[in-house]
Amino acid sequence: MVKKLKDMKFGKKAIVRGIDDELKSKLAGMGIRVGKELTFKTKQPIDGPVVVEVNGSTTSMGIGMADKIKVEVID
């Protein structure tokens, strides 16, 4: 099932399936690219940052960015 990263549940794994063009280079620097597997760690309340793990590293991003990333949940 494909959904937005911001809508994932805690602890779930997913494969990145799509990223809005304007964010691709910025997210690539964070290790997030189409085809990469990530784990959803946490989302802070009231539209706070989203925290994910990619390649063993933890990174965070604003909810607006997470809204522009499409993932396929695998676990």
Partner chain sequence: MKLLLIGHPNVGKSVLFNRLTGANVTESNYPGTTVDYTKGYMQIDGEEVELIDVPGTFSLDPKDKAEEVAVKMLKDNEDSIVICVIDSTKIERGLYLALEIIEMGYPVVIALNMWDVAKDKDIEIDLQRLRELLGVPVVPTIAVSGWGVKELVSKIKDAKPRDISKIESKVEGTS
Second form
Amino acid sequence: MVKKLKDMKFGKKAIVRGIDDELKSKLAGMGIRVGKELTFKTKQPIDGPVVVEVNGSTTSMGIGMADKIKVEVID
Amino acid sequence: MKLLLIGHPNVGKSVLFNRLTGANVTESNYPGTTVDYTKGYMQIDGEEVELIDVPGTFSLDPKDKAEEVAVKMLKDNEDSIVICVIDSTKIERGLYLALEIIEMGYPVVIALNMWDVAKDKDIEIDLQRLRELLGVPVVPTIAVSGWGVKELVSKIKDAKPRDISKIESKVEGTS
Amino acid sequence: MECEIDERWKLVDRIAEETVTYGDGKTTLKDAIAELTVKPLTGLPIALAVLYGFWSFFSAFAGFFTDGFFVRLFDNHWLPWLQGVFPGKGSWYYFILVGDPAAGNSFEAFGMLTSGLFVAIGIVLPAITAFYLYLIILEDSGYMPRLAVLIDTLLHKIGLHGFAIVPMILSLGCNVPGVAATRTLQTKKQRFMMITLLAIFIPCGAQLGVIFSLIPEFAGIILLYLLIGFIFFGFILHKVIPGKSPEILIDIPPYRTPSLENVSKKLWVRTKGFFTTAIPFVLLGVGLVNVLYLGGVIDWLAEALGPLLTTWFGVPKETVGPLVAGFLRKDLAVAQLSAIEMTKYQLISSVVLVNLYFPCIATFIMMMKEGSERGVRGVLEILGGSLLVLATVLFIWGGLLHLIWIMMGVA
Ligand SMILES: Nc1nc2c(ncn2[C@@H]2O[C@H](COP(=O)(O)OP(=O)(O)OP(=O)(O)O)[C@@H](O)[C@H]2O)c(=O)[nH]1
Ligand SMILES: [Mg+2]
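Given the form predicted on its own above, produce the structure of the same protein in the form predicted together with its partner chain.
Now the full complex is given, and it begins with the chain already shown.
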């Protein structure tokens, strides 16, 4: 099931399927790329940032960015 | 000879810098501690060498002022050798930056720092193979304890520019 | 270009595939804490606990050294001895160096070698040592980026983002490194806002230390008023200043146990910095104010600015002396204020004023330096812009507090 990263549930894992072009290289530098597996750690209330883990490193990004990433939930 | 410490934020560049030069620049456990460059001096085989601690950067396309300083240092010191510091637990993204710098034509030595943390996380890295594929010196280090730092220094003189297509064909050739 | 990037990543993947194997890294205690401190339900209470922990630690540490040791040392030994042996009672140099010959404690004597030394060493030194120690542990443990995530929602509403907490927290130690740390913010708008807001609203460790030591009962209200001002004017600046406000995007490092070696090294470097840069300025500040007193300048200023101070801000005109000292050191200014006869509401107002009215000289120079990278224009932009905001904030926020007191019927 493909959905937006910001709509994921805590603790779920997913594969990154698509990232908007403008964000692509910026996120890649931090290790988040299409095809990578990520774990959704937390989301702060009132449109706060999300926290994800990819390859053992943890990244936090604003909800607007999480809106531009598509993921396929696997578990 | 001039040396630049380049790498992602929070990988241990400043710890390495202090260890090598005896300086006291701030080391902290958050990305973006160093926001300006610092010059220091060290001895290699009796020769005085300038070493520069640089702010961390995620890419060569800077997104803030600290990263701008990093990219500018690289551009302004084209005759320098780059010590590319990589967090061994985040090796892929570190290698990406290293490849970019190699492509720009800099002689590069890679320090696989945080080697202790990688060991704790059961991450195994085939150093021999990595050296073969990249064709540049690769040295595991633990900057906080000093482990591997001597070897790193001894490998600096082996750094030379490496053609990226050679790396590509090495990688192709094996699979 | 795009293709080149993808190609490079492909190469990285091939290399990594061949050389790296990830074991099933076990979850450690640090990982568990890492999760708890960043989840909102547990993270916010923990953040409050960290703040409370700071307060307790600070009170215990600074209280122990200041009240338990330095007050006795200065009041029972240093002051009487100095008053006894120092020649020229009644002369101008006695006034500048020792101050009031009849003073019963080092604090109210107002000389360079009495109040100056006591404030610098007896009050501020223990305070900032406690402060730096706690700060360094926050820096080295890896907690700061987590705090950034927790506070992002609020800060993004005013055009900054969570990582702005780093310059803010560093400013609580000293505004100078705080200004430097704004370099990690992405746009010119965010950097300008942050530099301006922190120069106006964030008290430095030395100043906080004096507040906590001398007027602890008002510390809460003073800080709250400044915090609300920070958010309120931040919101307005966000609306008024053109430019982009990008979202947070940060790497969160794992927790690490701070090493004794690094903690003590940093503490030493910073305390040494305090000795070499701050203490001379505190002494200079006391000296300068005393010289200006002798020359009649302070009295003249008090007369000239008196109407403004008393009618608009509601503070006595005697606060002029400390306000002048505040250009050099705000900690000193607060200490001098607490020795002036006034109501507690006036004291709160005047401490707030000292905070707002002008960055200390060191911060001011650092602001110019940050602007100077874009030449004269950059300097003018940052100084002109900041000073304009500063003057506006000073009048509105300082005046409002007076208005609040009037409405409460206490002014
Ligand atoms: N366990 C372990 N920790 C390390 C090692 N090297 C550095 N550290 C820690 O990693 C953190 C970051 O070190 P710094 O030297 O400040 O990192 P930096 O690369 O200069 O970071 P920026 O200035 O932000 O670019 C500090 O808390 C160090 O103590 C290492 O080899 N092993
Ligand atoms: Mg650094």
